[in-house]
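As structure tokens, one chain now follows by itself in the form predicted alone.
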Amino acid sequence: METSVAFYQTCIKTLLKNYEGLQSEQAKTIIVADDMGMHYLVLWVGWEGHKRIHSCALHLDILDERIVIQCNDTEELIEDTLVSMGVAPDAIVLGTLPPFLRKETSFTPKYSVAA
């Protein structure tokens, strides 16, 4: 039986393959998972001209057993993704919040270990 924390890995890595197509003339995507860290980061990097990219689309951890949003730079709701996906709403904490708005929305509003 799969563990809770290798659904997440499946679950993140799934998502993470979405944003593998979305490289331009300028700049190529990465994707990073690192299941031994749990950090998993889509990136683009290249060169606009004489301007370097380098930026992180997504980032997202597993920490305590909860995938932590750490940096959400899309236009796509990830965490109604990641619930679409079978994981519970209560594993998955908005880092991108501060967490006093977190009360706010149905994820894991009382988290704050690295988020």
Second form
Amino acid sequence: METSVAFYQTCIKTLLKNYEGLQSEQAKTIIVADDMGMHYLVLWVGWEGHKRIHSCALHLDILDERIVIQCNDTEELIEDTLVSMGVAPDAIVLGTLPPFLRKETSFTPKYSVAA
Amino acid sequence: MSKRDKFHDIVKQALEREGWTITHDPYVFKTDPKLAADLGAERLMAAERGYERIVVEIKSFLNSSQVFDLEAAIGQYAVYQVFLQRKDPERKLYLAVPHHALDNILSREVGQTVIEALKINLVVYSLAEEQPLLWKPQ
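Give me the form predicted in complex with the partner chain now, not the form predicted alone.
Then the entire complex follows, led off by the chain already shown.
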């Protein structure tokens, strides 16, 4: 199944590129792509006066050969974007929803993961 | 018109437990095209004040982006509010949202500010267990 993991990594990194270079007056985005640990993040980093801005806009992991959406504070349905890239819906885990609710969505893995 | 799901029944039963009578399921607007909010309900208040009547639109917030779900829900609320104020101004419109939406977007700056500024009435329901509904504003 190594090909699917490699495919997921490519999809996620393509997706993350859309957020590259985004910036406001106070903060800009940083893309983190850790292929070894398989953690992928978009972070807002900057300052607003005395207030530090350091927040997560997007966080995806690959865990047990599935893509786990750990955080999605964007206005985009990342799960739909991944499906449009060719990722199977049952390979996507909505870690952003309480576990008991995930079965109500079309993104239902065949067995549960520790997300 | 939105499709019904099990969340529909959860909210309906919770309202009934709290003394509401379901009068419409769905509540259909006399518009072209036809719009339909999920439920109409009424409850007797202190006798001299008569009946309290509401329309409830049930949202489930099942996408990864709660911002996306919030934007969609508010759009729908705004459309229904316009027609409700014209045709049945005595009736109050409520957005029924699950508890995880309250915790993950409605209690955060974007949700809180928008709900307050646009004066959106919320009723929070629990999907996990039979809990009392949470009305905002109370």
